[in-house]
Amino acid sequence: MHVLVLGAGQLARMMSLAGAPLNIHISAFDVVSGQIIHPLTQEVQGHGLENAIQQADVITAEFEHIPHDILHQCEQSGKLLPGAQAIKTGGDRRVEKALLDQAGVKNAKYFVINTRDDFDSAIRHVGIPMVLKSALGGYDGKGQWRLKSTADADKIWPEMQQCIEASDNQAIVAEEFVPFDREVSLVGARGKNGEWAVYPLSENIHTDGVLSLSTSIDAQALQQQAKTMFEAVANTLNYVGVLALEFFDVQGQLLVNEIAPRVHNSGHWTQQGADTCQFENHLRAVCGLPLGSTKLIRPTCMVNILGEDTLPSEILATEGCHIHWYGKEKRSGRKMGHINVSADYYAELERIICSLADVLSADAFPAVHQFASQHK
């Protein structure tokens, strides 16, 4: 089986590693250069989308911001899973919000802004404080603003207007500010036959809008809420593959913040913590194979490595720690890899994470130090 991944980053890399034992061959298509890339060696294996499509049995994606002409061409081949509409949903907050409403899934009150008059209407409809996000693009904290008082509207509107006018079909989505207790996410998979399975919820800590630490948790009441929402969204999209839902936990009630139609950063812990990791289950789903068990085999957390290309040797000497490098050139803030930390029970996992604060710098790994300060 040959799977073509749209995108040539670390998620394609990890799909390749997961697919090898199943005899699933992965190649990656760089949507910017038009080159067909080996996801591990980054060697160029060919050129052109048409050639890449012809060589593939299945086409999937590692990110949602893919040019629509590429998605259309792949859809026309009958090989693209999940479908183009599902991928577009993750790349356009307007479409995403409409989907959540259609699926009957709770999410924050919102209003779409195209003009200054819309902005004023959003303030009346959504209320202040509010969060403002670009409809297209914008991730890891980029393309976002906060409005805390009407007096600041005139100050931030020029930036918002510039964002809207910078590209075709751009807009701003205003959302009510949700005073949440914590952020959690659910990663699950749905097969071609409608079979679906979800992993345990993850509790997430972000730093400057970027996921820093994600920990599997046992929260049965929240898990049931999340499962119901996952099923509703996945069925509405007739989804095939791995899908992630990000939530705000508001006093035990979940609100969907975003969806991601792909394998997800907060599911990286499944490589060491679950019976079948998210990357293998995505490939199983799109290739028409039975889904693997999503059962938690041991409590695990994932620590993102941002902007660092080396780690203290003590990490490898720490029981339960596994390093996953992405083979990238070092750049400030860039996702360079991650550390999965596992233990036999949650108290031991907490102890190990706290011990990492003694060897990892607070500047590079603030979430680890935040976790340690909360669990002393």
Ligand code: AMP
Second form
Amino acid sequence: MHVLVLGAGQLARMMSLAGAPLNIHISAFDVVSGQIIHPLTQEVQGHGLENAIQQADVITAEFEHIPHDILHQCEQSGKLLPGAQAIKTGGDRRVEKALLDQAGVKNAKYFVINTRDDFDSAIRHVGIPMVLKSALGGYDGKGQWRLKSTADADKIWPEMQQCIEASDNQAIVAEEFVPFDREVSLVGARGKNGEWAVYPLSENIHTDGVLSLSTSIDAQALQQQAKTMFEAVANTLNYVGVLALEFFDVQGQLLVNEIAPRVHNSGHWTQQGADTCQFENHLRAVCGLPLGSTKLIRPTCMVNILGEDTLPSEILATEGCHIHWYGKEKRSGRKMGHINVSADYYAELERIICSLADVLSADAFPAVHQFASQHK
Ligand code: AMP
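Just the form predicted alone so far, so send over the form predicted in complex with this ligand.
So here's everything in the complex, that chain up top.
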């Protein structure tokens, strides 16, 4: 099988690694350069999307912000999975919110803002404090504002207006501020025949809006709620592939924050922690193969490596630690790789993460140090 991935970053790279044992070969379309590249070697394999579409058995995507003309070109070939509508839903908060309502899934109260009058209506409808998010193009907490008092509305409006006017079809989605206890996410896969399976929930810690730690958790009541919501969203979208749902946990009640129509950073722990990793299961789903077991085999925590291109050698020498580099050029704050830390028991996993604080710097890995200070 030959799968063409729209996007040529680390997710395409990890799909390539997971697909090789199944004889599934991956080419990646770099949306910026228009080149077709090998996601591991970065070798240019050709130019022009049309040719690549013809050669592929299946087309999929590693991110949701793909120009719509490209999505439609791929959809017309009949090979794109998940479909263009599902991918577009993840890239537009207005469509995403409408989908969550349609699927009957709990999410934060919201209001779409196009004008200053809408902003006033949003304040009345949603209430204060509120979170304001650009409808298109926002990720990792970018393109967001917080409004804590009505008096500040005039102060932040010029920036919001600039954002709305900067690109076609842009708007701001105002959302009630959710006083959550923690953030969790559910990654799962749905096959062409409608069969679906989910992994255990992940608990996610963000640092400056970017995911820093993601750990498999054993939380049966939450897992059941999350599963029900996953089924509703995946079925409503007639989804094929891996889909991630991000939630706020508010005193044991889950509210969906957003969805990601793709393999997800909070599912990277499945490479060491689950029977079949999310990358393999995505490929199985889109290629029409049976899904692999999503069972937890070892409690696992993923530590994102942000803006660093080297690690102390002690990491490789630590039992249960696996490093996954993405082969990228170093840039401040950039996702450069991740470390998966696994253990037989959760208590042992905690002990190992605490021990990592002795070898990883607090500047580069603040979340590991915070974890260690809370658990020592
Ligand atoms: P997002 O890009 O929607 O994932 O938002 C980035 C981060 O902002 C989330 O991981 C939360 O920590 C926080 N956040 C987003 N929406 C809300 C909300 N409605 N209430 C409280 N915090 C939020």
